[in-house]
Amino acid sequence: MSAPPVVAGASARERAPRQLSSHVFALSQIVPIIILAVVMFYEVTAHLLLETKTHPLLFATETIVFGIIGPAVTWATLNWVAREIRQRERAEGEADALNAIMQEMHHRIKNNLQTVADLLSLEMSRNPRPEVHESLRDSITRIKSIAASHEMLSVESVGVTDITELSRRVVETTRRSMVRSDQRIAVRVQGPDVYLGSKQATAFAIVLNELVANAIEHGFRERATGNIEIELDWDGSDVWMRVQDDGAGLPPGFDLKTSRGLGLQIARTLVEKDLRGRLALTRNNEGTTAWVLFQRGAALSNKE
């Protein structure tokens, strides 16, 4: 399987200047014979040719230090920059290397969840029971939401993945996956761009899954139209993310702490365990707000 397009693109980046280690080394050779051959002419044209009058200790000082000891230091000075170069270059090509790794697994991580997913549509379209059926599709969305993050992932040079774009991607799915062909449902994300190292992002991914299908699911049962809007920001550390629906509401005496649903029991799990952040769900005039706060730095420190 090649690797994604980017990888190659920044091998194509990285080549040229990987050559001017080469051009310092060939610069150290040339340049102190040029400076020698100026010396050397200068002297015998002024001193030899032109005959002029020049005490031979100052004759023999220029051709020392010009002479020799300037093509000297020329060629250490050259030689040391160009080493300095090499050196850098060797670590921005292990760096390339690694990167085209990991982005190559993120990949083939990708294409394994999507097949996974696939066979569970399969399997869903097979059995008629409706428990059975709500619950493979409830995975199906949890596993394409892993692969959304992946996906990403394997594009990006860095490590890391913009949040703000891997939830438009992850509450399409969901959306898809979830609404019913009667309903109308709309979802928007804003907010600026925002990065997580991938098991962060993945752990990120899951938790708006959950939110997002249970008001869907919960919020929008017995609704046609409805609307969800997803916003997140951050301080420059801590991340937070808003989700609101303008659906049914929480009913009376819920506690997410004692709560049974699946959805926000991975929901919750995750945010404290893999974000180290809080959950916390909250009803208002229209519906179902959700809030997720957790730290950006814990997130960046773990570049994977």
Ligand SMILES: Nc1ncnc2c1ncn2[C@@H]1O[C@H](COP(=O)(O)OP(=O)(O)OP(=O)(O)O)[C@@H](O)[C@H]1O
Contents of the next structure:
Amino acid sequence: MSAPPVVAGASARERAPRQLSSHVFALSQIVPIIILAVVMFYEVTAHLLLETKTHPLLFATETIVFGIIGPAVTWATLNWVAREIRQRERAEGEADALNAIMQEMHHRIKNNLQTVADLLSLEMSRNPRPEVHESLRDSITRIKSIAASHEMLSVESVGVTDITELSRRVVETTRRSMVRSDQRIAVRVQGPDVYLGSKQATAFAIVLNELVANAIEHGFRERATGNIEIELDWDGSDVWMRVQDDGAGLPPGFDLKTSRGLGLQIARTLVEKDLRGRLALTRNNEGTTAWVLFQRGAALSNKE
Ligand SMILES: Nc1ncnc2c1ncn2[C@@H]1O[C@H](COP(=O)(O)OP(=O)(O)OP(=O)(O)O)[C@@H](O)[C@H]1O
Ligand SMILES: [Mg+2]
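Please give the corresponding structure for the form predicted in complex with the ligand, as opposed to the form predicted alone shown earlier.
Now the full complex is given, and it begins with the chain already shown.
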């Protein structure tokens, strides 16, 4: 029988020091008793033992107001404060637990994807046919780019991840698997931190992998050196990315809408469906520029 999953947050909470609400609850028991004791001490010493001249009605009123109502109001107030604090602590605890489960889930998905990629690599190393080799290599880089987004999400605490850092990891994986040993291809990623939720981040990683893979595969097929520049930016809502290479450029008459390749079809579908944005490819002076423009999903944390 397999062991139950370890949820990191749970053990941390078990070891957590006594919570603030417990302290306030304890105070709500002690403080009223102290007030009652002080009032009774005062009343007994001042009015009964020292026999200060006081009207019995005033003595009774003082005893009731300070000795009974005072402690009761104090008890009720402290109890209310303690309950409010406990509710907040509970909500935070639940959020922590959910977060830990999500992280664990992303971690496992990443591990499983890594295993699939390793199995395909094994298959690739045993298969000498170049077309099979190429097709397996493409699948492996696609899987690895999805794994990279899950890897980053597995260490983020709010279910969002920085796609600029994700881009660095994705392009490095793509570069390593696609650049030939006789080539020197420099890939540079620049831009501010841009946080996206898991669905958008995963789609983004796959799209970027396709664009960089194309630049290496088609732009630099006949070349020994080259540069790929990836630039990201956003204005608080719209995110845009430019992937520019100084390679061979798009073939004459290229049209993204009628292009038959699988890679750009995947990229276009993901940009339009998951990112709800647009993808465009243009020929630049030296090579090819791909543009991706989309809106950052609404249900994101305030990590910005
Ligand atoms: N950066 C680029 N430089 C030069 N040509 C490109 C570039 N990006 C795309 N292309 C052209 O667009 C075509 C379609 O690309 P796409 O990624 O859809 O398919 P593919 O790369 O040929 O095959 P697949 O990605 O399915 O392995 C390519 O065959 C190539 O001619
Ligand atoms: Mg391609």
